[in-house]
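Encoded as structure tokens, the following chain is the form predicted on its own, with no partner shown.
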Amino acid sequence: MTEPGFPCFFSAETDGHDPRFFLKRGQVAQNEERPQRAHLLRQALHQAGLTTAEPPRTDRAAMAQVHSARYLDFLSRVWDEWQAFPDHGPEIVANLHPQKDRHRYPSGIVGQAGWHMADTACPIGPGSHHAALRSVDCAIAAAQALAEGAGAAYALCRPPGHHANADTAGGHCLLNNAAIAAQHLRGHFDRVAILDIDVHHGNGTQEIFYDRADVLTVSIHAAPDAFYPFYLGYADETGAGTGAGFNLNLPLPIGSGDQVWLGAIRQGLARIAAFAPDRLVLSLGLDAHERDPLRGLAVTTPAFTQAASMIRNAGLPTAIIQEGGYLSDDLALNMAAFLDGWLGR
């Protein structure tokens, strides 16, 4: 039975996104963002006594407020247009990535793929667009549950979202689920905060809200000078214009362990308390773990229990949006540890 006041959402249709291509240090490798991730996370939910509901096909107006119309149009048609090429590959992988401030938008789909795909970690297959839309539906359903009075809700989103900005996919992410959830909540509340504890900086989320004061963004992550996303996530990025002071990055040295990570979460929660939001969106990454395949931080499994307790004790109704945490023997254990802390077990 689902925990009272803690609805959880997952769509089996997101399994249709099953990317294969990944480029790792110049070598082609298997993509880490595979459907099995969701199955392991659901296993942890079920072991905690939680069930997942299929989200409705929601009103996606918030999606159009977060992402550009041109990008949403591109995602809707890129697969079909790619098929027109002879000898096309099994997935869309861009082979060029322009510096957008110095280039023009092309008319051909190959050029558009480069424009809208920041890297090679987000290949698009036949089921990717539909899966991304259903992932968004999970995030909106969780946000709507908060709007209707739930104290917390969880969205098992695949593909994840926090590296996607208004116009660009990247880092396994096509649509920014957390940003869309926050924008949906802004339709009901004046102030929303986003706390991102994924091992990678939430660069897409930061870019979307960087010049806004109504959504506070806080990201705790491995220092990006030698870790993805490399080009954003530094401590001196604090917002611009009316958003000045409403973006907080807490980059941590590579390999940092429990005490450093938990200390940063405390610091982030203090900034959120000062902002006094009506609702919180938590970008939940489990990839800070010491044995996650990407090896950015060295957080132990019990620390996820502590982190969950700290965040819940902040007392804010929270939409928990799944981000990273990749295939390893520890993924389900880390999710279970987080749930133990959140449910007070």
The other form holds:
There are 2 protein chains.
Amino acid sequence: MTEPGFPCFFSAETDGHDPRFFLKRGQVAQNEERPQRAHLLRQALHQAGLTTAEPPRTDRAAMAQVHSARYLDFLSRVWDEWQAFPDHGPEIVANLHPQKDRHRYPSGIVGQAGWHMADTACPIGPGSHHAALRSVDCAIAAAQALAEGAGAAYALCRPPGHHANADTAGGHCLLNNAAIAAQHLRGHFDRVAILDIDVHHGNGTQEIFYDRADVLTVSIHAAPDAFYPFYLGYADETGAGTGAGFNLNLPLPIGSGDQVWLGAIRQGLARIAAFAPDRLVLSLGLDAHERDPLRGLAVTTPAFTQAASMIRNAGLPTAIIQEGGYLSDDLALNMAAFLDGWLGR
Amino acid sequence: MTEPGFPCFFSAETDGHDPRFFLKRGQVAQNEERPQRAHLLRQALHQAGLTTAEPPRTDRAAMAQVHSARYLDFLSRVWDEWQAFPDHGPEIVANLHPQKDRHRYPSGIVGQAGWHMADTACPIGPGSHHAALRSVDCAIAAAQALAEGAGAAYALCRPPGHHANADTAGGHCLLNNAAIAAQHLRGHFDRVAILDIDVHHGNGTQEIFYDRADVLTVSIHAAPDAFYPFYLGYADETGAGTGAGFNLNLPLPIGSGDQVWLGAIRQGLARIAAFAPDRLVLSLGLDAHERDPLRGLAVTTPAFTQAASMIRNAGLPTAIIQEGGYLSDDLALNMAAFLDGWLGR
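Same protein, different form: I have the form predicted on its own, so give me the form predicted in complex with another copy of the chain.
Okay, now the whole complex, with that chain kicking things off.
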């Protein structure tokens, strides 16, 4: 049973996405965005007395508003086309990349993979496309719950989404769950804000809404000049055109602790309050933690309780969309800490 | 001793570039751009009665006119900075990539590697930068020989160059030897043409000269829509601005044989004759061969003799710059066949 005031969604079908390849500083390593992550997060939900529901196969219209038709088509057929190579590997990993402003979209699948996959950290296996769609369904179900009056809802999304832009996968992300949730909410409300507290800049989300004033995007993250995603996430990126002033980046020095992080969240919430959105989407990464393998920030477990409490106290109906936070003993503890704050325990 | 009429240049120091990593269709494979290639090519030179000279550490001014200062600086320091990571791999392989028209140049070396390395096929090891500079020296020495009156000269360049553009390595290439040779020749002559008969489109060379009318670029290659480099090399790319009409791509259907290939070379030479250059740079790839591991075209060994003879008969003083052609028993045979045609034997 889901708690009526806080429905939670997870699809066991997302376990079908089980990426292996990862390239780190020139060496092949183990990918850390594995099904076990979701199991640890569910454990924390269960311990907090919450259960998850399988999301319905919802109306995915918002997905086609967020992603390009070409990219969605690519995702739907890439695995079958890849199988046609006699010497194909077990996963699709792109090995070259275009400059889209001056290069051509090729007909072959290897070139297309490089077009739509910005890095080597988003391998696509046999179950990836279906899992990504079911992950989107979780996000839409959470957004829909808000549309129907819930004060909060949680989507345990795997794969995560905030690094995927309209046309491109990247950084463990295939479809941008949070952006799709926000777009779905826009079908019901005029103004939506996205607050992204994952340790990495939400570059995909920023790019999707960069020229729009109806969705405010705020991201709090480790300074990108020497941290993923490197090429976006700087403080002077504030939006363009109609969207000028509707993107706020709060990059923090590598290794920043609780005080700096919570201060930035406070600042982000102040910007959101000024925007006065009808609904909030929270991109919840738990990888700002001090022992997360990526070591971007040094936030302690109790700070997740404080962050949750501050965000909850903003008083906005909120769809919480799971982003990062990788395999470690602390993952379930940090989720539990966040839920303590959110549920006011 | 070099033959006075046909000086040949090779630096044994380029053996210090010995890349290992290669990613093909999702699997890590052996890189095929290895020192052994140069040894096979030299064998063919020796059998034709030619010897190679170590090039002088020549005036590299043309290199700074072809490549960006930022890229040259990156190449000079990336290895040392990479060593500073406690968990670094044995080679630099980029794992994510920007869209340069809208993304920021980061301060960290991982992000910079992705900026300057367009694919996973140009790993940088401890000896790579020095080897690339010595490879450039070979190309400049060949160009300088032409400036001093030679009718032809050959540069055994490793790493090859034609996929490197002003700001980016890619496809086994770090510095664009042929473009630098052409630029060096421009210091002595008004008009230079580059004919690229490697099986892959010379995308780096095209981009470097795309808006210039003083260097005509002609490339004959397997159609790129499903073949490396995928994103450039189409027939309608004819130059821009002042350079409009000064780039000619002749993409050929995958698997084309001698007749089609030689016909395209004839067509390319006709365009070059109309341009009436003072000097010619030949980007000589031997990978159009029917048994080359890449299987783009199906050219036979005798066709390299015919190609060489046709190009020689164009009557232009020519700097021959080695590009691709990968490890196989045919590599030395194809080089020998080319030399037979060039030397009129």
